[in-house]
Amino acid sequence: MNFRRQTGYFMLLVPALLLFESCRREEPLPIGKHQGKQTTPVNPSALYPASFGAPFLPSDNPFTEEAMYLGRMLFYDPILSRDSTVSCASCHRQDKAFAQPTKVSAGIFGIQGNRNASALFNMAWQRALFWDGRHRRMRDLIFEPIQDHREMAMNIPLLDAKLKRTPRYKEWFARAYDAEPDVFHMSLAMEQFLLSIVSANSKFDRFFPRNLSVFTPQERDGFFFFNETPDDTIRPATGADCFHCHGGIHAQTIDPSVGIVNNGLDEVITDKGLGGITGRSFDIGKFKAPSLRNLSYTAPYMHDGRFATLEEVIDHYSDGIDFKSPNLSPLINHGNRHLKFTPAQKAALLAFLRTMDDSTLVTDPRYSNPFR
């Protein structure tokens, strides 16, 4: 191995519907009922791989069976949107790996959102959330999406009422929390069901961190190509260097204050991105560089959408890369020069990165539907 990919490696390892919501049927909690302030504590353990780090872990809301049972059961609900249409699964699909097949979000009555719905695993590692990274606390982005009159277009108030007046909140409030139901219970049971979607089955993971031999050798060339810095003096390149925003177990850069970037898609910025959130020239064009897990499962690509295929990704970073873009990452500004990855070095990325992919997340019936 040479020194190139030495460094690479290392780097690898560092960084009028109400009446028909109330009566639709739920599974029975998968270990018994229990009532009042009984309840089955969930030892974080049990939900995270060690090999992953510690996850991220609001204090304040201690994982239950019951409370997670129930933000599984609001996730699949329409009955949190103002015509009990729109779920947050409409757009965040099990079979896609928690994100959405088409460019943008479609809310209630059709209407088009602006960006793509990002996928909803590992969620438990993320520091930013959002493409622009304007939230830290999984329990504040749910009412975004809520309130987003694109989106759900739900009235808060309006939604509590609904929530109280509907059997079986009454049950499973009071079963998870011994409340009546509410917003703001809401939000810690969706909050603990969220963060307990875990992706860790893939054939990356078998690898990770050095165990070389559970790749083919294309795919072992794209950990390589993937891994290695490129020679600024050398076209095509030696090197794709994308470890510096999708390295490590979690295919993913989690610090949000180097892991929001501009990746040179446009000269001219529409949607500001990190800039419209801080006002901040210096963050406008730039969002958050997504874990690079389960892409089989999650096209169309960007913030956007506008990539239909992997192949138009890898192409874009082999000689589609905007340099004229305001704020472009200097890590991936070699020089004002493309990389011009040959063909033999696009499949082998191409082959590697499909070896992150989890089959079993997209059928694990710990996340699917509870109304089925």
Second form
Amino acid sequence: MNFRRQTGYFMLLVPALLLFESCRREEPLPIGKHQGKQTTPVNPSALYPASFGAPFLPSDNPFTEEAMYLGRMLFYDPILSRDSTVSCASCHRQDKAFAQPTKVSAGIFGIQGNRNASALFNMAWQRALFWDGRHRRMRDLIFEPIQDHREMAMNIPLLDAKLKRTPRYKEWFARAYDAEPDVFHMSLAMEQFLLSIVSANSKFDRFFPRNLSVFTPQERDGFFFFNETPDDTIRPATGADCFHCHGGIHAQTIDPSVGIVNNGLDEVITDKGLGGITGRSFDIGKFKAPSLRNLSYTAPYMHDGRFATLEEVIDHYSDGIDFKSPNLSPLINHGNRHLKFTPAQKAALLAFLRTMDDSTLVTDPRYSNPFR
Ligand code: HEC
Ligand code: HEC
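Given the form predicted on its own above, what does the protein look like in the form predicted together with ligand HEC?
Zooming out: every chain and molecule, the one shown earlier first.
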């Protein structure tokens, strides 16, 4: 195969831009102390790899070992649901990189939602959460699954009361926040745990930014194919041009103003995505381009879990883009013609994608169920 090699440098642009961003600043909280008397502070630089750029951390919820552990307990605790059967981890399974291996999620009483449960890692760099990017702050997002009648179907006063009468929470809310259990401090602790989940131990991390020697020849071909722009007049394509939406160390465009787009799945849109949030017709059909890390664990794929395998995903980008899809991203429309990858190009792309698997995330004891 003769892939052109110049465009791989785009991979370097995204993290370089990130370094110039400062940490996200939040308004200081009006009430409460938000820290216990004898907590053990955790320096974010001990959690996060420098290569990832500056994380977007709330300034009013400093990491402590106690609050992170409390957040982890709450994440795994089914008492957060109405009938104490469903925890966050029911849908966000560690062995699946915190995704759920079903098309759309199933929650309390077996009721199905309409979207595929997102994988959860490297969220400290996410500026828009959920498939449609409707949340910015983790502590606010948490209340949505807890109250959703299809997910955990809980109400807040009941949850507050349940937390207050659980002895382990009396102990741990005091340790972490010097406070009685309540849903506000609950959301802070869960925010800490979620923001602490990092996946940075893949072959791709050993490669980044340009140590090509870690790759097999096929992975290397896949890397170049992923990062090259096709010549729109030639078929099969000379490059697959994935990097515009999934490039850089995060394998994702994390700037929501350009990272929430339509990748051409359907002509007729049933789930409006971003358009359902903003109410604007030019946002209909736009979804967040997710990170392509850990794909071997996170099947099925897309916001509705329509593709069971990565082969199907690659076939979509090769032969399946729907050019009539409303608001189709211009970055994916190469002259209204399918790119038509060869079998060797598809195999190389797949091999490269698998270099972004991190087998330590799925067993890391820092994120595992503390009740076992
Ligand atoms: C019934 C299954 C279910 C349960 C239970 C559940 N989730 Fe989710 N989660 C989902 C689905 C589905 C999505 C995608 C929703 C969307 O985009 O509209 C999601 C998305 C998320 C995201 C967005 C990640 C990103 O990068 O955009 C976060 C964070 C999250 N969930 C955290 C939690 C937490 C914390 C809990 C427990 C309080 C929880 N979830 C409980 C199914 C579930
Ligand atoms: C124009 C931006 C864009 C380009 C270019 C692009 N994608 Fe995507 N990708 C997206 C969006 C948006 C989604 C989510 C779409 C949805 O669920 O509706 C997505 C989803 C995916 C998913 C599913 C991930 C998951 O967790 O469900 C995979 C895998 C993927 N893309 C791989 C690729 C590959 C490989 C290429 C290159 C051949 C590529 N993408 C090119 C925007 C893009």
